[in-house]
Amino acid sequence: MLASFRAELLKIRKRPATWVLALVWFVLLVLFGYVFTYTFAANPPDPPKDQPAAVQQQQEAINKQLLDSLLPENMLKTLFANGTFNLGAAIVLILGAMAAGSEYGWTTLKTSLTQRPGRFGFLSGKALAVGVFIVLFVLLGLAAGAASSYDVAYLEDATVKWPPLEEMARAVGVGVLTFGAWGFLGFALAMLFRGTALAIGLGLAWALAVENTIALLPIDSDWWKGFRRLTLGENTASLGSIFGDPNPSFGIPAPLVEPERAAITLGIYVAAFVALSLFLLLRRDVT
């Protein structure tokens, strides 16, 4: 197993698709969390002059509330109670399939079993190797959100604040839960239909899409409840919710499941993706 751990770490900082999908990420974490944000609340649009002065009042409380928001003191609430975090879940999916799947285009498969590590170990070295790359996404992402934090306290001259460094600890976990249930969705996909186009495709398509959806649709009722508490959008939303209530302006809906139950159900998920690849490789030809 250490053999394989070795050579698919080797295998995945080798990739060019690899550093292009952490390009990525850093850059849409910093877009969509604080630059697009900061450009908005510092540079309003100049209010029409009919316009109440209660609303301008509101706005611009608004505007400063947005500001304060991309302070450091407050990094992690918006990366993750915000849900900055969560465009990240994509990225770390293709990773997974990536990992998976290209041993299937690549026609290598069966040389790399015969190099004795056997299914279990050939395995188990491919998903250590991705939960190292895994978390080292995740703190790709808090760097992401540090300099882009300090950045605004500097253009705002405010105090620079940190987090504790418990509270910090507790970022890291929950981003690896995070990632670490989107990313082995892409595993096992990847595993299930023996290559990385139909799995990229249709876990994209679940995680932008269709998880999506089911979170907008104005269905009231305690199944449909009941059902959003097992889906994975959800529980990294709630997940998220324990460093704070998203911000009201980003209009994201309250979280269904409590913090710690939405990490014991992430966990399972991320189990149930490893032992459904292993029984997969386990069980089916390799060809």
Given for the second form:
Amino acid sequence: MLASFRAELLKIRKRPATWVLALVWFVLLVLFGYVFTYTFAANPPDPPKDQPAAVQQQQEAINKQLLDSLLPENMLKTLFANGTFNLGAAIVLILGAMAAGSEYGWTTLKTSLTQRPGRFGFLSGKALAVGVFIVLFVLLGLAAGAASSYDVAYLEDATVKWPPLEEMARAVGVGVLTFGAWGFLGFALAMLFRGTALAIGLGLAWALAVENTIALLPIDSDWWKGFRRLTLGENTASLGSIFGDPNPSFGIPAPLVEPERAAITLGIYVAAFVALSLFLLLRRDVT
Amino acid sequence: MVAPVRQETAEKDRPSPLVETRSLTKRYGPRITAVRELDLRVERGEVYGFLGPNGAGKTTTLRMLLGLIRPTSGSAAVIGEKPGSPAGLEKIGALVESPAFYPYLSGRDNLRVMARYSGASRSRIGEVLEQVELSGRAKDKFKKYSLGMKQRLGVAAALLKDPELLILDEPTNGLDPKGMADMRGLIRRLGKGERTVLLSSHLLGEVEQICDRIGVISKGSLVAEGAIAELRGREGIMVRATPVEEAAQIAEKLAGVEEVTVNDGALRLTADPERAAEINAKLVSAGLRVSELRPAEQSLEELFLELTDGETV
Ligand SMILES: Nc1ncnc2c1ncn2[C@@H]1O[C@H](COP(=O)(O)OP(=O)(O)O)[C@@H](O)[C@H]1O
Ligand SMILES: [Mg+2]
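Since we've got the form predicted alone here, give me the form predicted in complex with the partner chain too.
Okay, now the whole complex, with that chain kicking things off.
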């Protein structure tokens, strides 16, 4: 497994697509998490002259609140509670799908497996290496958020106050669980379909379209709620909410699941996706 | 009571084959039987040619020997291990079908990945690149390689472990004549000494040039196996004599005649053609009318066509 882990690290590290994904994640986070919001909050539209003073005050308060949320002390709220990290979910889903699916596309599975590692070692090493890169993507997201919020503080002449260390550690945990669940969903789908294309297509459709639709459907029954409590989005949103309430102007509904349960659910998803991948590889012929 | 004991010791003393399959069978669905009841033996140190037309089941067999696919029934042992077990794979180098590597990595980095999987030392990478004459292009990306270079990288990866057994599946496929000649030269060099090579091919000429012993597979079944000389050496005498049944009976009893087959009203005797005159005399003195008698050598090509039902090879 260690041999396979080391081989896989080399493969992922040297793959240009890995770094393209990292760059896209960085840019998405900075743009959607900070630049757009900041541009809007720092340059509010001129309030119409004939508005009563109360409305004008309200407008200013909202702007102030928006700006505050971009400062370092609120970094984790912006990154997690406001759903910025969900943008990264799509990225790591692609990362996971590529790591597993490309072996089929290039038919390199036979080359690697005949070298020696054994199927169990091959796949567990691969999953571990993907896990390492998932952690790196989480750290990249936190670093990008820190850098962006620091810039906002600089531009606004605000004092820089970082979240306490234990909050940061919790953020790493939440990020890893969130990205782990999505990344290994992509991984398992790619193993299931023996390729990247369908895995990424279906995975993204699920992440971007289906889960959001499920959350919005006006069905008010217990079994439907029970089902919604199992979706990845619901659980990651619940974990994100531990860093504060989402910005009210973003219109994010309150989570259905308690954070402890969400953490366990996501952990089980990661284990289940890896187990499914192992099961498929151990069972099937490599043709 | 003595005989069976002796037989047992004889069995034990005989060196165990490096590759041995017993009734190895692979079916795909109810209709396709890719490999049927295959009993294959590859002895230590030989260069074994696994010959058969396209679609005969060569690749399927080799994949089973490597543990990539599971047999439907039957079993195989490779270097005394279960196919696909790390203990066995440690001593096997393989190139199955077209060479497959990570396209965005250089040739050298691909070998680094493979060395990590196999536990081969890093110093082997330079050595095997040298062996397949790829050192000059080792830094280029795999996707930029010509087919010949890809095949050679495949052989290099198979050599990383300095394997006891080298399994090569049609390594000359798609190469130009020069590339083919180079690859054959390389395989011949690799097969020298202790190393065992199992080479599959659909080209008779190729295995004739390279291999010590061949097995012929057709439609999933092994239809002939033996040393090249043995297979080619099935020379004999063709006899037309009447009545043919009586001639066959007499011929069978003649000294030096190993086998008699009747084909199209003619006899084919497996015997030294030098003895044609003697056999003629014997048949005539037995009162038969001999109308034709000539040496008949079956070329490997004819044998092969016969064994594979005339499928193009
Ligand atoms: N995955 C598969 N599914 C169905 N049929 C297959 C599969 N792989 C091989 N076959 C069939 O099995 C037979 C043997 O194929 P193969 O072993 O590749 O032959 P060869 O290597 O001798 O050309 C062929 O008829 C081929 O079509
Ligand atoms: Mg083949």
